[in-house]
Amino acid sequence: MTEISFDNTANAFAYKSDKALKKANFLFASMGYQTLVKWGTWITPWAIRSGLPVKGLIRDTIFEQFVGGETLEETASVAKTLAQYQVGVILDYGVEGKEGEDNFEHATEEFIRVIRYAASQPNIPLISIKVTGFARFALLEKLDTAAGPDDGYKARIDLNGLSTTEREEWNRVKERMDRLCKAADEHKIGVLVDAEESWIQTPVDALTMQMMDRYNRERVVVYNTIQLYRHDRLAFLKGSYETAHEKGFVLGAKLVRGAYMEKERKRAEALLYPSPIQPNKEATDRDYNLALEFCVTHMEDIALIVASHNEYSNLFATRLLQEKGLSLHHPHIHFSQLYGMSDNISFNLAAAGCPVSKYLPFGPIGDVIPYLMRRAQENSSVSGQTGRELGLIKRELERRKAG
């Protein structure tokens, strides 16, 4: 059995110069101060909106750490560097929250442009999309309200409550999704459909399952994102597998812990309904690892992306593969972490022969600010995350100094 260690800092930071490593050290040290992060995440978006000259500072610090560039073409240098260490790229057009039919069409065409670009590069196997990039939030919310508990994995969408205009609008959403998936199929690029808030997730799930039914037959094109910090998602994963198995297509499953916990809890409390979130982190970790085990057990029919910054879960996945006699480079397995975080996981997995990619957003600084603020908050609030990153960076700086 191949033993993988995430303590090898020489592997983890080989792609960073001494200068870049020192900048990362300063940034993560700063994010360790919750008060500083709290003020920064409030002031920064305001400063951008007000036209204050802060973009240069942002570009040289948090943007450089977590984003691939302002344009698609600027991501090329990052992708080229990562390729030297057998690490791929998952491209993400990081613009969020722009509604209106013109914006939806623009986003769809931009996603297709990203697909075509990815196909022209040697180490960009996947791209990420958000259905809210080309569908109105309120329409998804209305569809979700009418949905039954298993409509998501059964690929059912109830249109009975929609007006004629809304049905036409939904047809345009479906056409955009199909256009994207068709382009991805033609260019042999995988599409990861991001998870959304729980109160719009069912139509997103149903539409994604419909696309899998259409495109995940000859090869795996479409992946759904399953957030295991929701207490119902392990059952959803198993239901999705049953549907895929019954209909004869491969289920694409990207497993994450989750991204909307505080928002979900606050909304549930305000509207007096049971929170969809797990009662504690232990329950989330348990379901995540059970989901890994389920996917590896059914690997012939499930294409799995282990999208996690949890060291144990990544090691657990590699052990499961080996215990079942499967290759670490099985065509239905892929690992992923965010660019700028958990390099000790990504680069040591790659060194062991695992297929791994960094999730790499790009877009104008003003447009990716929401993404950057989430990264700052995440590193400030996740227990031990900043300390672990800092400790590894400091250890590598000391190793280089001694060497």
Ligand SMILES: Cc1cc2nc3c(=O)[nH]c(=O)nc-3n(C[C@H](O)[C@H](O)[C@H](O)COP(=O)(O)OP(=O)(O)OC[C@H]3O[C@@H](n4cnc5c(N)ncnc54)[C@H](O)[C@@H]3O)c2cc1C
Contents of the next structure:
Amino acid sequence: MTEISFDNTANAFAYKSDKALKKANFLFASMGYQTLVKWGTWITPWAIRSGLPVKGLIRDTIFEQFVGGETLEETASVAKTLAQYQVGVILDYGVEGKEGEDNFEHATEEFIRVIRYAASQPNIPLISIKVTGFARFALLEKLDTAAGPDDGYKARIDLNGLSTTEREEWNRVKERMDRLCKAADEHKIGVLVDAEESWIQTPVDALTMQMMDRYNRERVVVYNTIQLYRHDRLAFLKGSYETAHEKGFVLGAKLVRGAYMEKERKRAEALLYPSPIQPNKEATDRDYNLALEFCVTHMEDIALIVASHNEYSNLFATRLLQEKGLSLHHPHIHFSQLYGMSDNISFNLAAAGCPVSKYLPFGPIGDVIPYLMRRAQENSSVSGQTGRELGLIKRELERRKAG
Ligand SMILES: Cc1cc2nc3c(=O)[nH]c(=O)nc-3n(C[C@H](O)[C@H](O)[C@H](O)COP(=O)(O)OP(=O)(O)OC[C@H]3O[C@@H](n4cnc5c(N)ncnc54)[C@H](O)[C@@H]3O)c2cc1C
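Now show me the form predicted in complex with this ligand, since the one above was the form predicted alone.
Expanding to the full complex; the earlier chain stays at the top.
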């Protein structure tokens, strides 16, 4: 069995010059100051909206660390560098929260442009999309309220409560999703559908399952995202698999823990319904690893994307593959971490021969602010991710100094 280790910092940071590494060191150290992050995440969106001259500062710091560029073309140099280490890219057009039919059409066409571009590059096998990029949040919420517990994995969408105008609106959403998936199919690019808030997720799941039914037959084009911080998602994964198996298509499953925990808990508390989130981190970890085991056990019919910065879960996935006698580069396995985070996992997995890609967002600074603020908050606990990133960067800086 190949024992993979994530301790090799020379592999992890080979793509970074001394100067770039020192800059990352400074950035992660700054994000360790919770007051600074709290203040920054409050004032930055306001400063951008008010037109204050802060873009240069953002571009040189947090943007450079976590984002590929302001335009699609600007991502080319990052993709080229990663390719030298057999690391791929998952392009993520980082627009969030722009509503209105014109914006939805624009986002759909932009996603298609990203698909075409990805197909022209050697190491961009996948792109990610958000259904809220081309569907009205309140419409998804209404569909979700009307949905039954199994509708997501059974690919059922109940339109009975919608007005004629809303039905037409929903038809346009379906048409956009189909246009995207069709383009991805034609260009042999995979589409990862991001998971968002639980109160809009059922129609997103159902629509994604419908697309898998249509496009995941000869090859895997569409992947749903499953958030294991929700206590009902292991059962959802199994239900999705049953549906796929019955209908004869491959289930694309990107497994994540989940990014909206605080928001989910607060809403459940405010509206007096039971929280959809697991009672503690251990329960999330347990279900995440059980989900990995389920997917690897059914790898013939499931294409799995391990989307995590958790070292144990990534190692566990590689061990499961090997225990079941499957190749580390089985066509149904892919690993992914966000650009700017957990390079020790990505680059060491790639060195061991695993297919791995970095999630690489791009977009104008003003548009990617929500994404950047999530990264800053996620990295503001020194006991968590930041502590780990900082420790690794410092070790590599010392190794370079000594050698
Ligand atoms: C490539 C990629 C794609 C992603 N796409 C999405 C997406 O589409 N949708 C989405 O929501 N997220 C997405 N994420 C983010 C992801 O959901 C996690 O927030 C993030 O990766 C941290 O989890 P982890 O597995 O890396 O590891 P860890 O650091 O081990 O886990 C942290 C996570 O555990 C959970 N957790 C922490 N404390 C508790 C607690 N007290 N109780 C219960 N659970 C707890 C939370 O989900 C938290 O984010 C993506 C991440 C990656 C790497």
